[in-house]
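Below you'll find only one chain, the form predicted on its own, shown as structure tokens.
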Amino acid sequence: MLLTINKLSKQYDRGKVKALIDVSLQLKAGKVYAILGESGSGKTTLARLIAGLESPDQGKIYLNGKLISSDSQHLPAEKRSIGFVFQNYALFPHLNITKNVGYGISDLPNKTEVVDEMLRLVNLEGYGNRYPHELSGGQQQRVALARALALKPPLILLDEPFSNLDSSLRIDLRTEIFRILQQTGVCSVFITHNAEDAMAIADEVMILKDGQLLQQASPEILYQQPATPYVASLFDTLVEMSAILLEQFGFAPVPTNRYYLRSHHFSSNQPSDYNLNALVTQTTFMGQYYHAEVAVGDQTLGIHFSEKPAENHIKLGWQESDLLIF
């Protein structure tokens, strides 16, 4: 195992803020991972602890079987051989691209060859004499990646690498960076709040909330078998199905369970396992789908239909296989 974390905890403000609580996980060499969570979930704290930029209050971190962090032992960041691509790129504005990429490998006898290799890898050949301000955001991101990869690290961390980019550029850069990392074979960890980015690039995704690791699994498992309603909500809008609502549909709920459906798993006037008469009170075109407000008795459900309902009175249905049970 490349990286092993055992019961890692970190607090701030004299224990008032619990950034991480007993987090344990394992990372394999050559795999691509994503740490997914909203602001304040602890994902950046976890990345900084792995990189050696902070020390844990409790727990241990092992890299290739060697202890690199605990509450009593701390290997400095510069001795961990872990690459880190910061959210703001952290390029030196007064150094050209060649010097930025080669900054951490100044002692290597083949420094020039390594820098040239990295610039070719990130498709920035011929940009060596330019300065960061002369490059686009996507190009600066690739320079930061090249600088991290120049160290030939076994592990590289990327903190919100696409958050400063617009949608179309983000998708293009996401594809390009994924290609680069696959080509190098380095184990990489993306820290992100964007579920789409995490699902698109990662072999496994780790879900953090309030400092706790809720689930670590492949994108397929996370989507099909989410451990909690929160995990499920990261990938789709959920509709909570109360016991009263389920009974109206003719489904017999277990009192101790919680039930949800994804908003797009409802159907209008289609064969289904469970259905009832409902009233569409409002529809809004959202591009890829229609958002509909649907009245069922005294409740209103927010539902996504692929096509606009032809009439207001519909037969609203769903399949039992789509029901999420917790």
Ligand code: ADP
Given for the second form:
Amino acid sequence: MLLTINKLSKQYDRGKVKALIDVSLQLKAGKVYAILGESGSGKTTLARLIAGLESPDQGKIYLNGKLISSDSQHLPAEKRSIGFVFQNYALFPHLNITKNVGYGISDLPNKTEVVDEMLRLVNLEGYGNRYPHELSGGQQQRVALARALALKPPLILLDEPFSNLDSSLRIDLRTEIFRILQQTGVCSVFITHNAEDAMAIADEVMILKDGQLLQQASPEILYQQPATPYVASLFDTLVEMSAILLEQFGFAPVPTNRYYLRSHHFSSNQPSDYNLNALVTQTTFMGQYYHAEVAVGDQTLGIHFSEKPAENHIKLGWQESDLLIF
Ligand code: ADP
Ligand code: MG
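Next up, the form predicted together with ligand ADP. The previous block was the form predicted on its own.
Following is the full complex, with the preceding chain placed first.
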């Protein structure tokens, strides 16, 4: 195991803010990971603890089996050689691109070759004499990546690397960075609040909420077997199916369970395991689907239909295999 984290906790403001609570996870060499969570969920805190920019209150971090962090031990950041790419690029404005990329490897005898190799890798050959302000945001982020990779780290952390870029650029850069990281084979951890970015890039995604790790799994497992309704809600809008509603559909719920369906898992006037008369009160065209407000029983549900319902009075249906049970 490249990195093992055991029950890591971190508080701020004398315990008023619990930024991380009992987080345990493992990272394997050569894999691409994503940490996914909303703002304030503890993503940056976790990255800073791994990098050694911060010490934990409790718990332990091992790198290649060696203890590097605990409440009493702390290997300083510069001795961990873990790469870090920040959201705001954090390039040195007064240094040209060559000097920025070579910044951490000034002691290496073959520094010039490594810098050239890195600039080639990130597709910025010939940009060495430029200054950061002469590059676009996406190019600056690639320089930041080159600088981190120049150290040949075993692990690289990228904290929201795309969030300062607009969406078309974001997807191009995401593809490009993914290609670069796969080429180098370095274990990487992408930190993001964007579920699509996480799913697109990562072998495994770790979901953080309020400082707690809810699930670490492949994108497929996260989608098919979400550990909590919150995890499922990151990828789709959900409709909670109350016991009363399920009974109206003719389904017998277990009282201690909670049941959900994804909004697009309802059908209108199609053969289905369970169905009920319903009234479409409003439809909105959303491009990929029609959002419909549907009154059924004494509830109104938000449903995504692939086609516009032909009539307002429909048979609303769903399949038992699509039911998410918690
Ligand atoms: P994220 O990166 O997911 O947005 P952070 O790790 O930055 O989350 O923050 C987690 C929580 O810890 C937040 O409530 C944040 O306000 C708090 N926090 C982070 N850093 C500090 C700090 N240096 N002092 C006090 N509170 C902090
Ligand atoms: Mg953050």
